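Only one chain is shown below, in structure tokens, and it's the form predicted on its own.
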Amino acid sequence: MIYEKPRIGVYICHCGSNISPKVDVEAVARFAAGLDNVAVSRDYKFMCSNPGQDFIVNDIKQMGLNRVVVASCSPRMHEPTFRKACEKAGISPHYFQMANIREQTSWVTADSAHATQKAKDQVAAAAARVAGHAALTSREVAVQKSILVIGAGIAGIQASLTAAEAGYDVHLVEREPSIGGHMAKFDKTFPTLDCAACIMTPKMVEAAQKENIHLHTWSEVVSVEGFVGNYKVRVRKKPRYVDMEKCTGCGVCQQKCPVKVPSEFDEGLAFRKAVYSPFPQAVPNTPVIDKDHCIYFQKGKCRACEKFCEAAAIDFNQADEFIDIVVGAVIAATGFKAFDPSPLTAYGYGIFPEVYTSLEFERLNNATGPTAGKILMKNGQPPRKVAIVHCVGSRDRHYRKYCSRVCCMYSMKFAHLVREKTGAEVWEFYIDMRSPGKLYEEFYNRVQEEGVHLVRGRVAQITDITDHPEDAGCLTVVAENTLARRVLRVPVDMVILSVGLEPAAGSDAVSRMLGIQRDADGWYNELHAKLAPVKTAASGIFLAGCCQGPKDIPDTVAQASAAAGEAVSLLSRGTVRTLAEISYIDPDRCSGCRICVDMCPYSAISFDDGAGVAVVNDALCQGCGSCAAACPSSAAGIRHFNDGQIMAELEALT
């Protein structure tokens, strides 16, 4: 029903404990009670719940309301909820005004007096603008149900096999030779010590045999555009100048290459040739030439790995390759990098050859490392004495300010893995111990009773000079313990720096290409962290694991598959629905001057020579505002966002 005549529902939230002990909530509701416009004034507790979503769906029918303004949260939170309650009432879902009165008023307000009164203008605001809200209409639009998955770790690889399950195609691209990422590369899982490969390599094998699963290993995303259900993008395939469909992973090509290279997969701590395979179980098990130390590449000659490869697999002509895909839905799984401790030069990285981070002693643990699996020192020795340093780059002002998560547990991984591989003395040092999980603090329980030294308190320094004679070839770290207020000089033989994760390099290239907002410590932000932690502000675009943050492999597990969830979720529908709230061009007042074409970042607009005008694509636009606010001559415009909606508000905030 459309009524002439704007009557107005305003309903005040109290917001359990948030918003009513700063915001006298009932004096806002008499003052909204006498606004132009206003039919009933109502103040509840809880107006998400579904007796205050029923006091909107009464008095809409019973009292003939046609538009409705509730004061509460942040329309990031509950605005869709209210939009459905009118919805369900039979008025226009965009007949709704939100004021956020508790983010931006009780929770930043110190003086209630004044936090009533600004709440009360916000109503008033509300009010004002609602009453010059238009019913506006979205159309359906068929999605493409197939989805693309940026990164293939742990994340990567189970958001894929969920989707995949579910029935739909999924591109799976990986910027590195194989898939597996960081957890490839661990010997053990804390805090059931599983074997990590044991894990991992029947995931991997199962998201390559998937039909439905299709792998872009040693390959990019360059350009993501499109809309929700409808994403165009383009993968770069970089050469890997070895024939896929050839090769039959023999490794004779890498037996007789000359070149030795430190590897990235081994941390630096083996070598690698010229034309490798990460790691044994690498999946695809197809090799890659690096061009940048290949002797071919470098001076034209050499060519052994051709010479001997009796599949005739090796092409030296193979040149980047462009594959175009059309998907309905993304999953961001870009992962993180370990913090490079360099620059703590107190801690000797890069100084002293015994320090070591933590990936790399995973490596040096590793049974397919490069010491099989002993934990041996430079001379070939087993250590007597280790110490484990925390928070290397965590919960440090100058660094990352942020807990990283899984230090602590993978510390007390690595000191029960030194005990029981070379029975050493080991010395942790820590902040505060943290362990959350399920069977985390048993696993903490378990160090301890087997004789770590556990010191809380923060390495100062770590250096060579020894306070005793029969020390002489060790390092002393620096330390105070805090519990005994006293500073320690411990003699070791092999430290580790349990370094905390950051985002991953390149992560801010691919935020860009998919319109995700990022915090400042650079890692994806989440629509909202408790409502929709795997969903982003940008429809159609999912996280999963540690892009969003640092996690553990089960939290990091349990997201992807949510994340699947949510995507296959948003496409079994078959169809979406295009935002309403879009932008309008007036060809009556248009000059043909195309800046809005230049301006739109979703490729949304594009010129009519015909008719000289500008034109809006209503699927692609996301109602950003560019064109607007750029627009010279004031034709383009947003709908729910005119201005005359805009000018109501102000007038009665001033």
Partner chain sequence: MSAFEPKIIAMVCNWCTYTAADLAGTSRLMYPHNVRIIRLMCTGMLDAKYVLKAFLEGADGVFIGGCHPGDCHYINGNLKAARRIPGIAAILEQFGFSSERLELKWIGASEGPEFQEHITRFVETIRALGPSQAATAMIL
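Can I get the form predicted in complex with the partner chain as well, since the one above is the form predicted on its own?
Nothing else is written out below except the one chain.
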């Protein structure tokens, strides 16, 4: 680049009477005229007006200016205006600097002389700085027209359907044998008591049938590389040992398999076989063989499934298969796992058979569950009295300090279902009843009217020691009724622990792969809690559902649609423009210490082993300057905020 001597034009704005009487603008303009490299200095009533901007444009054209300083309001107000004027006149918009003499001087300084002096210093600093400005460029990068969705619960399915509907290719990856996630386990959903299967199954089928949704079940994402618009993704398809093309889903293999394994889908309340589909409506309904429990894999003989499979679909020789795909955006929908209440021994989970977690109860109550939807105890009898304990693991500083948001509502749903199906007496123990949501409070009122005992108090203990001989065999729930100020001891037949939500197992690995930040509890961080609820700090990575924090089905579906909308917005734009004001690393100065690599919050700096230097990925860098400040050899710097520019300001201001 040919060095041009800076020729600066300085423009001091009166801003009507906002700057002018306090700051002696004529004096500032005269002062500026004497500064180094200043070719012209003017003051004007309103610099942001069209005539004001025309001064700048004409001066650049007629006087050959190549740098511009405007002293007026905050750059947050009119920097874009003046940058456009520069561009219009044919010079780089980055050859512009603003001195904020209104918000930060005339409006906040009592004395006129002081304000004028401050404005002079600011103008001097801006002129000194702008002399060292460089014309920056950014580039357009094409965006791949496909989306990766990780996790095929209701969030992942909804996001996939929305994006696919817009015409984009979607790769939906699910680590379980079937899509459906937690919602597939539920029977009824609050507050409308819709049948979960009735509203879920059509979506699952639609996801499977949509031509541009590529379903990868029994698969895991193993690596994600690249940047917004261009992510290279590797998916590991685990061996099903059942040929998906040949299998007809007849289920004979499952009937003939001699091995019984506690069913994960039924929360261990029923058994599945070693070759299994997790549930009858599974999508796809091709079973998988669980290698760890299959007698053939463990002991070398059996092959009963193979023998009886008319379609000859069993294939014991299958191995891991790796699929490489390229996508423009990623939606994380990794969901949650239920809190394991075993550490809370006072509640007796795992000790007393009639203490259930909420997910276990969902299966107990489900028409496709182990009891065909009848609420029965382990002895086959219906319970006469049921206790529901809220906030197990939630709002508890020993475990999870946050509110899991869904438990109050599903607990009331349980109360309703127990009342409806068994007529049993129901005791709910809550800390605070939280029912904010459309028709939620109404549902609370309905449950109250159904004769459920609602006790405000945290349960202290659940014990099999009973107070009266006639309660033998019961569990006693001990709690303080904090409204009545007395301790209650309620003998019941069955206890449901309303366990909280935790980030899904393995969600930490996914977050590292995608460069998503997690909060102290492990939930994925959105870019902004209010204004960017589905974006993440990693551009092109979006969030859907419980991976971002506990939420119910309506919120999950809404957020999933929003995530798909953001992804589609990115894809339909077609290109992304990289930021101009980003980091650079001078390879001649870089010593290869890699401090910057660890400092970068966006994983935008990688190390070039061949050259022995750190390299900035301009598509990922956001220009925070962490690398620049940390670099011991001053090799890293931020364009438009480099050492020379800041030092020039410092020298002029002091």
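Being a predicted model, the structure only gives us computed values, none of them experimental. Note that the rigid core is defined as the largest set of C-alphas that superpose within 1.5 Å between two forms. Positions refer to the first chain, counted from 1.
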Check: Does the distance between the two CA positions of L579 reach 2 Å or more between the two forms, the core being superposed?
Finding: yes
Next item on the list: Would you tell me if T81 moves between the two forms by 2 Å or more at its C-alpha, with the rigid core held superposed?
Entry: yes
Margin query: For a quick test of reading the superposition: does K120 move by 2 Å or more at the CA between the two forms, rigid core aligned?
Written below: yes
